[in-house]
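Quick heads-up: it's one chain on its own, the form predicted on its own, in structure tokens.
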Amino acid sequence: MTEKDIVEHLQVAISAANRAGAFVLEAEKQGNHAIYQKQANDFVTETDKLSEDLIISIIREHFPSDAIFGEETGSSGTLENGRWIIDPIDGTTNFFRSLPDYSISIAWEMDPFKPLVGVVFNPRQNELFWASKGGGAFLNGKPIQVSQLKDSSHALIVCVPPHRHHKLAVPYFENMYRIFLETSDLRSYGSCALELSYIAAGRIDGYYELCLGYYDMAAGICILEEAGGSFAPADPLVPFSDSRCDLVATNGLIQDWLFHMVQE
């Protein structure tokens, strides 16, 4: 894998994110969304599906042999040429409720769970986050880096309750309560990709969530890592998988503290 390969994949990811973002933004303006429920508190719209189709068609124009893993279309292709990971609208509920925190998330990797390219685009706020392995992280073309905050008592932490898995609520809220007592405040934006990008940009300092899909976070962890941050499975005995990722992510300086909090 050469630097040229990474740059070429990054350029296609940025192009696809911009075009899908424009499509999704126009769909939001039009309203009247066809909304379907996949499982408890997990929704998809016709726009999600069309956005993913658009992204895949752009990728296929340039890299017809690459594998693809999309939230709505699943897996296709062999992994020898690398794999694209796509969330066509991360934050679907925000999208159809006209809340601004949703994004298009596109990553590319050669080895599982080690993305080399990550692009996250929030069309409502016209913010394009992107990164490539060894190339740094950027927001609208300007370099970004994580906060330098070391004191958890001053930290802003994203905690997202397991709204699709209520049986996990009690232990989660116990962890959340401990985190709350040792921080400045908590947040939840409704888009994992954005939340990771916000840590990368120094806007928030940490993040804890259970039961993510890998497509939720693949692009975001690339951007976070290139901005100087850290991430890990919330349970060291349960590694990331395509279907479930329990995540702790921070600016790196409070990673040990947050990891310890969720281990208790």
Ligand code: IPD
Contents of the next structure:
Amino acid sequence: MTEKDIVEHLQVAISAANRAGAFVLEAEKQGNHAIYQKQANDFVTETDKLSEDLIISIIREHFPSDAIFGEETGSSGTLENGRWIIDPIDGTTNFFRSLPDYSISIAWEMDPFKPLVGVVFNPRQNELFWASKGGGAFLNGKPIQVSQLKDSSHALIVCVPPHRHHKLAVPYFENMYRIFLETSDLRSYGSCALELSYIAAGRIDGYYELCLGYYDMAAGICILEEAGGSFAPADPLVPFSDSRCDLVATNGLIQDWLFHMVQE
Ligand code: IPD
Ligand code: CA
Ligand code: CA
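Now show me the form predicted together with this ligand, since the one above was the form predicted on its own.
All chains and molecules follow, beginning with the one already shown.
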């Protein structure tokens, strides 16, 4: 795998995110979404599925046999040339409730859970975040960097209760209550990919969520790392998997502190 491979994959990811973003934005304007429930508090619309089909067709034009792991269509292709990880709309509930924080999220990696390319596009705000390994992180073409905040008492932290796993609510809120008491304030945007990108851009400082899918965060962690941030499994004994990621992510400077706060 060469620098050129990474650039080629990045270009295709950007083009697919732009085209899917335009498609999803137009669908939002049309309204009348067919909404299906996958499990408790987990929704998919026809537009999610069509967005994923569109992204896959664009990837396949350039890389016909690469492995692809998409939220709505699962896994296909051979792993030899790496794999693409797609969330066709991250923040589906925001999308069908006409809230502005949703995104298209596309990553590419050679080794599992080490994304080399990450692209997150919010078509409502026209914000395109991207990064490639060793190439830096960007928002609409301008380099971005995490906040330089070291003092957790001034930090803004993303709080996302385990809305699909209510039995985890007590430990989550106990941890978050202690975090809340030691920080400036909490935020919640409803799109993991955007929340990671917002930390990368220095807008917020930390994030703690349980039970993410890898497609929620693959592109975002690449962007975050390239902007100087850090991330880790919330429980060191439970590594990331495709179906479950418990995540602590920060600007790097408060990573040890936030990681420590969620160990009880
Ligand atoms: C969801 C969003 C949300 C997060 C959920 C995800 P979806 O993705 O990222 O912010 O809290 O855990 O599943 O279902 O809208 O693609
Ligand atoms: Ca998602
Ligand atoms: Ca999704």
